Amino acid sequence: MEVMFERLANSTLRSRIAEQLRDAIVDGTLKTGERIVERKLAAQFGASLAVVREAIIQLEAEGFITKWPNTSTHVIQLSFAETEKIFAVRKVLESFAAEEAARRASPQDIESLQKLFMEIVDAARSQDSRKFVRKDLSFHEKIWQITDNEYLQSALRRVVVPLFAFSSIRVASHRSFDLLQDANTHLPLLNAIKSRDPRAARDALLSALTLWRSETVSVAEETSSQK
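Go ahead and give me the chain we just looked at alone, the form predicted on its own.
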């Protein structure tokens, strides 16, 4: 069934188009791997092709949309092999980021991390899956920022953001998923950074990654089998 979008006013058009498309992806209205046709969207939204393309570029940067080799545009879909590659890189880069964060975190940084952790828990308790994924990503981005290494931050954002976008779809689906249990996997990492213990931070990150990988890979295998 063709997805229909309503026309929007010109004010903040790009961000509103991006928001509607993001919501459609997260709630499953637009399926993983589904092709995005820019001209059709422009007609539905009553917007110029340029504005729609700007919204698509924003969602591509966020990891929700990807361009395939033939230049067509699709909703993010990660195969089992792609997911494994991402986690292999993430294991190396983000464990180093966790160590650096434990070495460098200021009291203000730790306060920010604690606040983000509580926001993750609150989103889990209220079963707000969209907020949960946003706050989860913000927690990790804060750790990357604490390293004060813009090259590391850029590399992690490039690798990890598509994975969080794919996780948004996973968490918002009708699969059985314990948000609170997932939220609590962040606590050992937070405590290690608070304790200024790089080795414990690395171990906590790697332990959590093992759990996150298992969940994400199972979904990637499932979606691949449905092609």
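The model shown is predicted, which means the values in this text are computed figures rather than measured ones. Numbering follows the first chain given and starts at 1. Superpose the two forms; the largest set of C-alphas matching within 1.5 Å is the rigid core. What changes on going to the form predicted together with the DNA:
- The rigid-part assignment of Ala55 coincides with that of Arg22 in the two-part motion between the two forms, each C-alpha going to the superposition fitting it better.
- Superposition of the larger rigid part on its C-alpha atoms leaves the smaller part rotated by 31 degrees between the two forms.
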Second form
2 protein chains.
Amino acid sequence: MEVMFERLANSTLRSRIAEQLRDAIVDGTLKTGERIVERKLAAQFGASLAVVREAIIQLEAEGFITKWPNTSTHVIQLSFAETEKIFAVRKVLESFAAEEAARRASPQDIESLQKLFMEIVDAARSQDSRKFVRKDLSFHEKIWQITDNEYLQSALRRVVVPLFAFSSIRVASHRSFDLLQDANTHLPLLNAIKSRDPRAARDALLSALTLWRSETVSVAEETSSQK
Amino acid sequence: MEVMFERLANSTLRSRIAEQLRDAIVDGTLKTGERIVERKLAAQFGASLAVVREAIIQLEAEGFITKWPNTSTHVIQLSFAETEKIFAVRKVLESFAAEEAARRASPQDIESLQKLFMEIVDAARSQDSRKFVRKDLSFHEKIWQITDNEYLQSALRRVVVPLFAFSSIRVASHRSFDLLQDANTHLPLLNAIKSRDPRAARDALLSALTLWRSETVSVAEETSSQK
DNA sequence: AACTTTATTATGATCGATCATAGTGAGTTA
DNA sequence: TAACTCACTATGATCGATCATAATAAAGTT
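Now that the form predicted on its own has been shown, please provide the structure of the form predicted together with the DNA.
First the chain shown before, then all remaining chains and molecules of the complex.
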């Protein structure tokens, strides 16, 4: 008899450390611009400096961390201008992803998108901002995944995910009313994908992006002033 | 008196090792799919295992190297399907970059693009395939750089540069006739940017891409058969 | 002979220690 | 007081050694 087992957790120590750090940055546990001290992290993880450094180097290449050689290491800090540039790229990439997703989504895909959407709404209702940001990101990542194009996914991850580090700041400072409203900005996109309409998906994504952009940019302006 | 000095070369050992490896992969010195043994590299570079590993991890995140945890490390090997996916993303990203470059190119930018184009032609004439590939890539990178959008640049690097590892295979196996012809496929794009016509730049890029795609894909088909 | 089990080895993963740099602050000189 | 020099310290960069895994070869079992 063939029993099904869950895939084992990320094998190497490095990848697990990288994952934890990435999550912490995305959900705001590690704040934008915050200094990272390799030795401290190593002590916290109970791991050697070497693995932690390897994880950090990986995250640097993924765009979450900035290293100043021989000086210091920080969580990325996006300026206003940088945020604008990211959104310019995001527009191009994610609208393509939305189109593709609308073309290729299977019933299961749509089901799990639907589920993720409801989890976003739940998180909004319960004012759990960390969960909100994580589910929000999961929703987007699911769309990227539906495209079945790993390169599109990885480019989007590289470019878009760091933005969520800002989201978590914004989101944490708002009231539940705003969260719910924000959650609902995902609905038109979800519906367009449901009805497998690439054009509509593209349009829905683009108009939602305009909204998200202005929200994010305003946070970037505030935080960048603290140098 | 104030003397001008050149910026010193890449500071850290790791970054220099990463750079050398990247170049070697791009110009075909390290072949597609080839196994990489960390210890051997460390010995060759006269450096410790740790730094070499750090460089490798960085290059993995950049898409040049694949690590099989606890098993082995290889230069990327793109399958036919993967190449197709990359070109789908490249189309979206690089056409945007071409547009932007046409909008923003300064006279100096255009001059150095022109220069790079001539260097491509030179390399083609002298049948120096390594140089050809490197200059070809430099030409594209220059365009990306003109966009003044680091995120667009890094996404393009991540997605497109690994393709050049294939180019070097293709290019090395052809006769000079083809190299020259290939060099000239860049001309319409150059001209469109020169005349600052975003629309034309986009079109030129897209039609050249169709060509490059079919060339690259054919190599991917050959090499992927070797497992 | 075919198949399983057990050394052996190659090599990736991790560690603890050391080196090197850049920022800090005490001391020194003008 | 200001500016410069020089330890000192924090911490990133690098190293050499060891651990752990997976592929391979050898030995054993049926």
